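One chain comes next, on its own, written out as structure tokens in the form predicted alone.
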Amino acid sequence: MVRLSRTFFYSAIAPAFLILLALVIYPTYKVLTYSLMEYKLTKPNASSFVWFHQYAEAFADERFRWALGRSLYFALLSVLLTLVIGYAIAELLRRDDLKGMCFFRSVILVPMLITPLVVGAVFRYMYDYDYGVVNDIIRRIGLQKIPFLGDPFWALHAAVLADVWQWTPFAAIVLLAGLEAMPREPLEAAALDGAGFWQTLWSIKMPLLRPVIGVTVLLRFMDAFREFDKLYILTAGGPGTSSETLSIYVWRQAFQYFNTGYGAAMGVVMLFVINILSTFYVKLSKTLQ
């Protein structure tokens, strides 16, 4: 019976292990291997091990440092706006005195269900200088039209707004669950003591929502930091390199310039940056509790 049980156990986990091996373990191994090699797609037989030389080269690369900074800026700004707007929407959705709340709770999930490529394409048309709906509204209210995708300042921020639009529903739904699960006694006591909206928010709601906010920030930061699809469709890193984030620069090195080894090294650096910042955030959150 013991042998049969073990056979059944290994047979049951074998498909999951094979999928994990094919989709996670083997690709990770190849990326780590290529990151230690001077490997080019145009000369695959001329590759050689250079060990950590490409990592040092990456940090000495000014374009890499700027791309890393833009990725951090993009992720932090997107997470901040997503969290603030998501909380405001969550507060509205938990009001039962407004009609159609059940309908809006369902409809709000639609942006999350759209693929990032489609979101990028739709926003690219909306941002069009001559025919886009955004500039049409700006013109109708008497303001000067903005070259969203052609201006070095606006290009990255336009991509941030597209990312915020798609993922604010995620923050809203998670924060709504946290608000619904919040005990009523502290809120009722604060109301009896005459606490205002901001006092209740910062002294009661935020401390109680800290675990939910922590999970939301962590998941959204990891996703926004490696954002590629929407950025590439919207700006492709342009104009020039003004909106070139680390994910786009890695793609260009690996598949446009064919420096696969160098691109793999930068990809590993991206992975380590995400892990280090996420670990630091988790430890900081535990310290503040």
The other form holds:
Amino acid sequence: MVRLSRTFFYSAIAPAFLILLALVIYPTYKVLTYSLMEYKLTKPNASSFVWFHQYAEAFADERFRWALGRSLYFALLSVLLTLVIGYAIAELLRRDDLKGMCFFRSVILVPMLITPLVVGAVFRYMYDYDYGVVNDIIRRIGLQKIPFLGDPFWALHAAVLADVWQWTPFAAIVLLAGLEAMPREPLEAAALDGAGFWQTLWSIKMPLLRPVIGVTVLLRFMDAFREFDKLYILTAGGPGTSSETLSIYVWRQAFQYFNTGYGAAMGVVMLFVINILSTFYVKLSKTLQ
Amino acid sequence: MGHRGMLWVLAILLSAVLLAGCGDGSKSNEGKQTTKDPRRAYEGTTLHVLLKEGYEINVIQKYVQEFEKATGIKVQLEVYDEPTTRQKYILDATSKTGAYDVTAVSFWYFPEYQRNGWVEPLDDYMANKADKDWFHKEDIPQSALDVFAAEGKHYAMPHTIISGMTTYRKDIFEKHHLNPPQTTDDIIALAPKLKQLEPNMIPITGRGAPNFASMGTYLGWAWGYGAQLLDDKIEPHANSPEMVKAITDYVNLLKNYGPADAPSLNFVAAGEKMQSGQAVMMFDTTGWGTILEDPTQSKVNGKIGYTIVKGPAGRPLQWIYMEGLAINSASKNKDAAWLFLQWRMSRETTMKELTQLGRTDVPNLFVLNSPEYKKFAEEKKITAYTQLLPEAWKMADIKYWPFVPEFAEIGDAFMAEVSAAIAGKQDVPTALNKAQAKIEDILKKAGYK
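Now show me the form predicted together with its partner chain; what you just gave was the form predicted alone.
Below, the chain from earlier opens the complete complex, with every other chain and molecule after it.
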């Protein structure tokens, strides 16, 4: 075995370490530092160290708590729908007896390749009350048109649907890989024993797919929880604050009002929420396994 | 190699990374006048110009090569949306790097820029360094210049001057023998009539999105009722009786006779209802004249009437937006930047803006009073708009605007509540009481009380 010299080893990792230092370690350190300071970018000379005051202020801020709740709701609903629809699509794509599946396996990736900002802009037109295609279809089938972006109930749900449209292919592809890697024997044995569709799904496929579902849920949750682009373009958090998630509120505080310290504290909370929920989910999955 | 050797390797790599970011293609030629032609005195300089997107920059983007040819100065344009433009400039201004020589400054950010010393006073340049062909101070409306003034000094050249105007579908009004609205009461009375007469149309459109960019509509409407959000002592009056009456009227208009998605409409989306021929009336800015009369952008060109509406207090409704070009106080190329500003405001450039790009609300009195402008307006059949424009500018009263650096936070807080009221989540008095409490809190934190 070739033994690498220490010099070569350190020289080889130095560029990667420097990049990590510049892009991850240092910014994280700065965010943590700012979160303990009352710091406004437009008044840098008036900053002061306030320990955890910004965190206390955030949890006392009604709008922050509301935005946190909206983020959780958005992420959970989006992940759930993505998973259910993604699984149905994966089952369809798996069938060899249907023609053109190769084509659909490629085409289904298209939504994922589009920038979220563009998805938001396209859906904004699609949801338009007066000339959007969605309301046109609703009207043609004889139903009452829906002010998707102007109604406090619909605004967030309309954004969830746009997110589901974009990311269901991801779930479908990952679950398809899981389904294809699944051993045939348990399925064949279940068929011989006369197990029905739901019984096979719950008792055989789901337990076997659990690790794949785990990864999908984890990645999608982290992504959906910090969703900004589509939501901002679609609703800007409105009407009122009905669809204002934590990402939008943090953006407003940090980059519109330049309350850098407060924005940093809320960003850290966001990071912790993702971390805690992800850890909890991973542990729960392991326990169930 | 031992630990010391490793440290050297790391140090060299780190230095290389740091030094790579230090290079700057531009060089300061300040004061190095190499030729006798004053316009070519800064030849070889590179100017970094930060612009906010909008129709007022089209002329810069299209004809900047002419400036480069005339001066030998290279211009690097960077164009962003408004929040990004501000973020970029604030990062540059607070670090005093002078990465941008010229910046666009919206009037609502001006107090913040001026108080922090981020923009250069232009009075000395105007008095002593004017290019006789490019700069004529008398061409620039004094009121617009004064918007960007503080403590007796002027800081920006206004290339966007926008005030409030109500637009309506002339053809629909003529069809039903209706008189154009003169007062807010007229608009309130016309909306139900129009709903009855034209059931497939939207009687009135307007902004309702929950952000500060919509606030101008509401405060401008309320100004007509005698309401003012912040008084001279920076005291908030979001729930004064006049404000409650004004906002109730406007919210009811949008709720009952406006687009169903009104609580989410921003400047573009609200105006689209007019451009596409769906809406009959709109109270917004004079800026819409150029768009609505452009057949490439509008289905209703030639069918629009314009009017200035007054409120119950006898005051005209307001919607002010001004944007100027300012020189970064940390710039190393201030004289070259001043040349650029003069070229932008020149008769020559502004005339091209009118004749080649079709912009009707050009910020130059010489061009506005020229035979070319008159001919252009007659040819395009927009004399109704062009004749009303100077009057609308004259009626603009900056006092209606909460002219404090915290206006964005105030505007977002105000509009979040009003937008929820349009959506029917709460009534207007409740919304304004909540807005008042939030604004008091914002001002207190900013140190006003």
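Positions refer to the first chain, counted from 1. Only the largest set of C-alpha atoms that superpose within 1.5 Å between the two forms is called the rigid core. Since this is a predicted model, take the numbers as computed values, not measurements.
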Note to self: Is Phe272 displaced by at least 2 Å at its C-alpha between the two forms when the rigid core is overlaid?
What the structure shows: no
Next item on the list: For Tyr281, state whether the C-alpha moves by 2 Å or more between the two forms after rigid core superposition.
Entry: no
